[in-house]
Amino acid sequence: MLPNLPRASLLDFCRRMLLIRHFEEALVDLYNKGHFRGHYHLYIGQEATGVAALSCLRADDYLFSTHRNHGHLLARGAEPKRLLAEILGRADGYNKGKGGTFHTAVASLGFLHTSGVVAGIIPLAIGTAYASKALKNGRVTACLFGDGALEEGAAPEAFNLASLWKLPVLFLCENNGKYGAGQAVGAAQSSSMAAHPLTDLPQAYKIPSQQVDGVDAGAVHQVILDAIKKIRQGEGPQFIETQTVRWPGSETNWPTVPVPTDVALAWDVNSVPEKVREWYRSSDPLLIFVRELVEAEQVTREEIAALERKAKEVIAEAVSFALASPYPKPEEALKDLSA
């Protein structure tokens, strides 16, 4: 279903997804052609759970990501451009191409860190969430991480601080586990993890938690909002789960591009090769959104078109930038370090 918001909103949840969708098959390309070296994780088939989530929060609140980052940033406002440089390496990076992929931070819109350790960030959210708490400043913390972090210890470590001081933080656990196209949301536990479902890790610590379809962009807006409230009022911790249905293209040890995303696909996927056509028929968040736009009369499929061309021309400008960015001095290797 469509988030409950106006037209203009409606469309910018659009455009945000077209963004993300295009930046990452750009980065395959780049990839594939020797432009950055290194492993490399993509969010295409999660769009509508970080697009939707992270428009609820408000602009000071903190976030914290994993590896597969590049959606949440550009969800919350990061200029494609600057992103790209920052995975190639380049000195027009975010972090002038020391975090690279994997410690992408933009503290301007507060992203303090991103973490290829899995689960590596969840303590940290539990210390701004504390800050919040005693400085009393009404700020949330968004902790975002894949299901796999649960297998850590610091995961429960955290559940257990977080719940014993009614701390500020939004636990975002997005399950991208190996499940059908179609499956029911609860019905599938993840590829790694015992606990089934995963919400019974959190609630043992006493904080309330819910699933919810990953691919449905209006269901997570909703449970997110209400989430949010209830942190702001002093409820303590929430804990989601969003289920999404795992991309095809990750399947592999290196991502690969099964086809180019195209809106039309929304209605035709014959050009999909038929191994993948399920996927994109009935589990691409994407294209379900588009879908549901045109059915609910809040765009045509001209309009959608055009969006899409244009986030093709912003995503070639952002390649164009980042290739003509140069690398850092040499002696750039030392600034900018703590010990």
Contents of the next structure:
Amino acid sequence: MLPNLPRASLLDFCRRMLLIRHFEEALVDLYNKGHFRGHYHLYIGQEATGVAALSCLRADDYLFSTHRNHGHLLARGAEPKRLLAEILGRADGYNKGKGGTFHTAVASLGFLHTSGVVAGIIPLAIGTAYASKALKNGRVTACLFGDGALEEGAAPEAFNLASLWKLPVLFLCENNGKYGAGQAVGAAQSSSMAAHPLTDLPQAYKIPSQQVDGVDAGAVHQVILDAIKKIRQGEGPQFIETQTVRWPGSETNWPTVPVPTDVALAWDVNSVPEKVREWYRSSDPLLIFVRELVEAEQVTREEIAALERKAKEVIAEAVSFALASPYPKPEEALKDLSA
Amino acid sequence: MRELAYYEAKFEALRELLEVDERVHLIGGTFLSLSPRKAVFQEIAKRYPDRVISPPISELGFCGLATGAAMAGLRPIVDLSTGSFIFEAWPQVVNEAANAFYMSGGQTRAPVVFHLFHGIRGGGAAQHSHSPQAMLWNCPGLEIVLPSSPRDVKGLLKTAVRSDNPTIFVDHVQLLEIRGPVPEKDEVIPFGVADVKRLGSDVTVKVVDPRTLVPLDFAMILASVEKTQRAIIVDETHQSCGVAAEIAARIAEEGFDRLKVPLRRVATLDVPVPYSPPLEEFISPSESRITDAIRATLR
Ligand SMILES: Cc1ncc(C[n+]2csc(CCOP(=O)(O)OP(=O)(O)O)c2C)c(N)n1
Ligand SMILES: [Mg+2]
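I've shown you the form predicted alone. Could you give me the structure of the form predicted in complex with the partner chain?
All chains and molecules follow, beginning with the one already shown.
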């Protein structure tokens, strides 16, 4: 369903989701052409979660993200060109090329530290929440992590602390492990967590916890808005599990794009290879959102196509910018060691 | 002698260990790193489903589990995958496993093997490029193995499992594809025996590979210093308090009068490992830094 928001906001959601999708698809191409090395993780399939959830935050709130951070940063308004420059290890990157895909931090947007260690951010997030409470500045911390992070001991320790001390933190657990179409919310059982549903874990620590369909921007928006409101009122931490179906392109260790996204797929997926067609038909949050927008007569197909063209232009410019950005000077490696 | 790739020799060792010793359990699935080698590993995962298990992302839990299981008679080999992840398991490895035998007055053995891939991998950045062996060397009670060839990885893995002590088995992430001779017959390479990887005379360089840090074959290192009157210690842990620092200190203590020129360390510079290629290259103990050190030493 569509979020209960004015048209301009809905179009803004759409713009951000398109930006994330085309950014990530462009990244696969850059990797395959040898423009950067190592592991990288894409946010495709989770766009509705990130865009809807982050829209509920204030400009001065804190956020923490993981190895799968590109979508979070773009949803929050990071510049695609500087994010891309970072991933390509260039001097114009947000971290001067020192962090790369796993660690892009944009402090001005509230992303102080992005960790590639599974669950590494969860204790840090309760720390910024602790400080915000002590400083009475009303800031909320949004801690964004995957379902796998619950397997680490750091998660329950932090839940306990956050609950005991009523810290203003949102634990947003993006469970991207839901397989197959048509499963009910709650059916995304993890093969490696004995706690099922996952919300059982934070609930044991008396943290109010809910599951929501992460493909549904309207549902995510409503649930997160409500959770943030309670946190800001001083009720302590909240836990939300969003469920999405894994994008078929990231089933392997290195992503592949089964079909380049075009919003026209929202109405006809016949050009999609059969093996992955079902995902694009029923689990793609971007295409679902686009379809809903048009059905609700908020926009025409032509307007959506124009938005997509614009997003692609922005990404093409970002690619040119990042490729033209110089590598940092080798001696840069020795700077920033201490403050 | 036949030639094998490093990952093939390692795979052979794991397969043979599982075959001959029911006490051997593998905990983890990336002993051969990720794709495409992961598929090779699946062969033994399928053949021994009860003894090759894939744990949740709970390093602290499964390293402790393996240590406890070792205390109770099994010979577990735990895969921590990227070396940096051993920090998640630190309390169980350095404060429990390392101390168990000593603290119990010699009653309790913990013959567990912790396997990890260390080192600068190319784009791993600060959190996926650690070489934790120097920190671990600061924890008495652990044995530390660092193979560098297909033959060594096979022979040393055999010894690691036979050892009655907790053993850190550190593979360099960039070695998996290198090829080299590996004997067909079962070969067990003892700990504490260094290997001369390259013989030197006047103008060539003699390369001594300690193969294990604990125990360390310092006699061979000293003999080499005696012969060449020079020493350059090349290592990928960070320079301060690193592996090279310890070896340099021991050469200075026991072989000072045999050195014609000051010894040198070529180690990773003391900053977190950066992501960008030129920065990563700059701080690595690279070929160019090694050659510079050799030139300076010969001057
Ligand atoms: C402490 C630690 N152990 C293992 C890894 C390797 N690793 C990287 S991503 C990942 C899976 C994480 O799953 P999840 O939290 O659900 O995030 P997703 O990738 O599904 O978004 C693992 C095990 C790691 N980065 N850190
Ligand atoms: Mg996941």
